[in-house]
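In the form predicted alone, a lone chain appears below as structure tokens.
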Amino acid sequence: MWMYVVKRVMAFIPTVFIVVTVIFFLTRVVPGDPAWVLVGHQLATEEKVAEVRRELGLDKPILTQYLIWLPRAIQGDFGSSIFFKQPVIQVISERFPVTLSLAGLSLLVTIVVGVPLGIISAWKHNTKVDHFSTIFSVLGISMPSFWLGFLLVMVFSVNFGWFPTSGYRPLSLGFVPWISHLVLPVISLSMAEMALLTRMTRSSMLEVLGKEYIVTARAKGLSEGMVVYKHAFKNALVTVVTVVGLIFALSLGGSVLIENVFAIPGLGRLMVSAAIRRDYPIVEGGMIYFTGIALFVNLLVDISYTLINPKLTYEK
């Protein structure tokens, strides 16, 4: 197992290197110049813009910039933000807990709702419960998260006044302010995730419930709850865990729209503003951050397979 983990971690290196290289060159190739944004179009002159580009090191050829930047990036130094005038790591670290709160709560709601609904839907196949689950899944997957967010704000914030329309409060200011600002964003973000997890859990459970050992377990007189939970769900859990890991990794990146709809100062909103301002260091550091988390979550999912089913092993 440990050899497998070491090999996977070593495999992260070329993946991160490719991502770093692609992001670096893409940020330089797309139209736009941070020097013009910094100076301001009304006050911009060719001399002033050239001076700012020289201060930022953007006057050098792209390949030269890359060869200067890469050794520092390998050491974890992505430079300083052009607009925040702070180290990239510091700016991202301040915003990441906000995004993690949103994605973590969204994942919790997704698991609490999606897994039981998928199990019951498969257990009560072709009943009203199953039909309701199917309709819920189709609607959840089809509904754009940002549109749902606007709808929830209009209904529960503007009309009823139950929740704040936007903003974020850290947990240090109290649980109620923290959770009240996250209820609507979490629902908006988790709706499609719940639909996906429900469908995948239902599909996996239906496949397992059709196996011969399930028929044998029922023939032995085991209770239906024992058959569904101990024999069916445990064998379908590998698929469920895979989907949960994928959902969590995607929710960190997918929170970009939700954070902008609800004006949440998270990492997703930071990335959008950085892209608009051509803040290259923030864009590069943020993408590497997202890539590293996705790789780490994928590794945890692979390791969890051996805990769920001891018969699975990565040893030769």
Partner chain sequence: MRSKYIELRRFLRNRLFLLGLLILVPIALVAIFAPFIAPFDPLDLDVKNKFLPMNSGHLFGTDEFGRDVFSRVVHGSTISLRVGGLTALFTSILGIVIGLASGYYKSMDAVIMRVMDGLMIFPGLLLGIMLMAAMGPHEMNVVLAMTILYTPRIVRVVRSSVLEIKTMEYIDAARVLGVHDLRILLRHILPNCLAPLIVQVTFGFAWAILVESGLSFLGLGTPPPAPSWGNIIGDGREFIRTAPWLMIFPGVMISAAVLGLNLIGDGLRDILDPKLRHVSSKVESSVV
Contents of the next structure:
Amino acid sequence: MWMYVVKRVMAFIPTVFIVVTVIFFLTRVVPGDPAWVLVGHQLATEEKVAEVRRELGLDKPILTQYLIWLPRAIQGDFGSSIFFKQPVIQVISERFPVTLSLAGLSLLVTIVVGVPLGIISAWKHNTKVDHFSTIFSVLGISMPSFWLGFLLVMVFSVNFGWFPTSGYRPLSLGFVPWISHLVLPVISLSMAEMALLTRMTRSSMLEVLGKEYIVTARAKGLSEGMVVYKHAFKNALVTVVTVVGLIFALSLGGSVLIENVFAIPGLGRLMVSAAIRRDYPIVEGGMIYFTGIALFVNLLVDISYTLINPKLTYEK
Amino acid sequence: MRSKYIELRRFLRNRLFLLGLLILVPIALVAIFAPFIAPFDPLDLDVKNKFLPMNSGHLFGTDEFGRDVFSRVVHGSTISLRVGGLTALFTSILGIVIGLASGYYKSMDAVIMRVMDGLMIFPGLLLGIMLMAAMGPHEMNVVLAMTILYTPRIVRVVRSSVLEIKTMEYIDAARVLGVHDLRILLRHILPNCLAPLIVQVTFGFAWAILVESGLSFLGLGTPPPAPSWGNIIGDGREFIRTAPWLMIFPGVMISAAVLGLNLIGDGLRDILDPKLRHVSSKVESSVV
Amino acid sequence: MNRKSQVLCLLLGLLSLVFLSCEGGKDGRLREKTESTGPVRGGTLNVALWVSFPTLDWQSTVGHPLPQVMLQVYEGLFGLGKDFDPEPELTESWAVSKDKMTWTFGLRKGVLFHNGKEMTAEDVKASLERWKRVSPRGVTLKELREIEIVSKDTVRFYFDKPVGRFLKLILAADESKAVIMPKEIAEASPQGGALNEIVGTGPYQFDEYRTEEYLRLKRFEKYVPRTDPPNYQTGKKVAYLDDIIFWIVPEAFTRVAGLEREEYDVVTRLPDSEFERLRSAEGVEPLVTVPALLDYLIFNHKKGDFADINMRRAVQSLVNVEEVDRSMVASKEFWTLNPSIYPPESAYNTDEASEYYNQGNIEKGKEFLKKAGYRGEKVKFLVLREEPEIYRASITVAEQMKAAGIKVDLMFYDLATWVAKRADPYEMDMFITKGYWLDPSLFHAEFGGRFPGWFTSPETEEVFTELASETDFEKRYQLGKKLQRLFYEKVAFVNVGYHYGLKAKRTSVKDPEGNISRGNLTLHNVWLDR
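For comparison with the form predicted alone, please write out the form predicted in complex with the partner chain.
Full assembly next; the chain just shown is listed first.
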């Protein structure tokens, strides 16, 4: 198995390299200059800005900057943030728990709601439950998450006063503050994911439930619960795992909008503000970080296939 | 005549497809005839009448410049459908060309799929933000960024169909007979890829509308004062407490358009290719 | 069709839920009001800021929100008083030589830094030298030749040219204020933007910063206050609060909602459309911020169409200021028509040359366009997205220009791109920005040929030179009037309106001197009544 993992990782390296190189040049070629933002925008003189550019090494040709950056990046050193004056790794790892809380919790909610709802609606095919879950999933996918976020704040924070309107409290300040700040963001983020997972679970369950061996199992007099759980669900699990993996990667990206709506200081907001301020080291480091996570999740999904169904081999 | 009629009936009998059409066709009509439907110029300022609530003169009220929100939402449908439609068009063209090449020529496959995988692993919206921050807000740049983001998904779909069809005997036969590659690709392979392609492009259309609104919301999409739905929400959020209509109507419109397209996509999949049950192709729906 | 009707029902239900929730008023969470008995020590003040910190080195930037926080931490030789006049802060006495080329400052004795060290003339010299080198404002003080340490508590400034009241003003100005920090720290970080430690002499000291999340200050227990009565940024300061947390909350409406939910005690930068509602809401108090901000349209005087004065005159004639004002802010309380380049709160405010102001005359604009020979070239109008008022003013001015037949290309940028583009004479024709100048001398930084727009003229330079050494107010007032007329006649910029900012606080926040509603936040002498 380890051979397989190593092989997969190796296979991703050229891809990551291509994209990272493109990102490097793209961010630096376009107009916009971190030196200006750093100096402040009201009275900054051009001499002052030129001085800051020299300090940051931005006066060198882009190719030279790239050749300096690349060997360091390979060793895992992405330099220091232009604005925070801290190593990129440190800035990112400070934010990571925040985004992980948001993405992880919404994944949890997604699974807890989505899988049972999908199973039930496949099982009770064409009943009211099924119709409800279909409507729920189609609507959930269609609503823009940021818009839903605003509506939730309007209703539940402003009018009912149940939850805080925005912000984030680390778990170290206590469970209640942590969770109460996350309830609305998690709902906004997971709505589409729940919808997607419900849909996928339902359709793959339906497919399996139509198969001959299920009919046989039923004919053998197995209880309905046993049929659904043991045979149907286990076979549908491959789909569920695939979707869950995809959803996690998606929610890392989707958190960008939600973090902006709820003022959550996570990776997504960091990346947007870094892109806007042209904090190149953060943008580059962050993109590689995200790629790494996506890659890791991909791997987990692949490995879990073989756990679910040992007949599958590592060779593709 | 008769067979066509049956075809049509097959489409119309699919409830998802029909419901999708019922939602989308009115929006499309509004988008096409926007200048005739909108009672006001969407850019006309009337600062003395700002923040008027909903009334008979201004169905959806007015915004912070006294502009008529109904007219803006109506014109916004033109922008959203144009951006989504162009993205769908460009991704199909690019997706077909790259997908056919990648699926048919083994030599190109490795390189192309590497690049496509590279684009796929990034969280889509984040890459979109980077691209837009780099290229600057412009409607065509939005289309360009989204084309870059969505093409890999189309390529995958086309490629997997090509790989399936390539093994068919008649393709081998055609090749042995010395039929030109281009002719094989266009006459024999492409038509067989169309069903999954159309389904995927429909989801792409919906996806593009959602992403455009997200980018505009962040200030990185279609530039103001153009009344794109994302812009109206983005500009209106400052006034959500005092003028909630600024946010509600464009949000409902986005949801409706995306809902319509998703339903049509689901319906098309059922009609065109009942076998299309691979997770990989289904997951590519429109979640941002 | 069953499914369809269900979908419709759900949609309708969702919509009505939204409407109901919008209509539904506040739940009456009334709180018992107790008569206050005087200042109370203790408590945490939660402040919501609108934007995160570009750096914590206040000296290196004029960017926000640094002044909002650092005014509590640092002190300078001078601070602004109630009338926005510079008043002594860390200085005890000062004297000017007859030729106005030597200034001597006596420092207060026994003032402690947050690290426990006593402040001396050495620290003042090192801090001001760093400020002069790294501060965008400091670099404009070119005339300062040398700072001499006369004794432990006396410093002397030597200038190449006579310098008047302007010196005190530039030392006291809020943005990138010339503050005093320990010599060791000032010398350890010679580069701007790379301050190692935040140590000042103010009533609150730096405690913790989590990037883009919050910044916390705590009371400086050994603060040595002045003995004269409180006077806005200076005078006697008392730190009643245990600590102050500045939260970074970018969405305006979440700042408001947070204030109402008692998550925040003081919130900054609110849309003025919230004013009426906040005024009638329980437990909160909206605060109109003075002085008024001048929104002004800057042209590219170096390159392109607007180097031609007739083009600039065309825009000057066609701008309808009232319409711009109304589009920027919602209620009348927040805008004012005033032709002066000095805000209504400034002693220099004058209606000199007001015939050029707020003409709203499209026809006259067209005539000037004809004179300039304008042939429909596209005008590059740069717009900053992050400032809602500027953003709206730009859209309105652009519509007015279009009405006169000018082809306007509105280009929306984020802060980073905006500042880079506006500095490029080939990429910029005009942009709107805002600010306030309480004294005519302060205009020199922006309108002395260096700042984007690159306006300068021999006549205005002459006025600036006279102003630098003139100390008599009446004479300065006349020079200020002259400067205003010159600016209007040469169309250095177009005054497109004045607007007031909006902050709000909870009524439990007691601010006897009304400091919170002035300019940037000043939180000493503020206490909590809970």
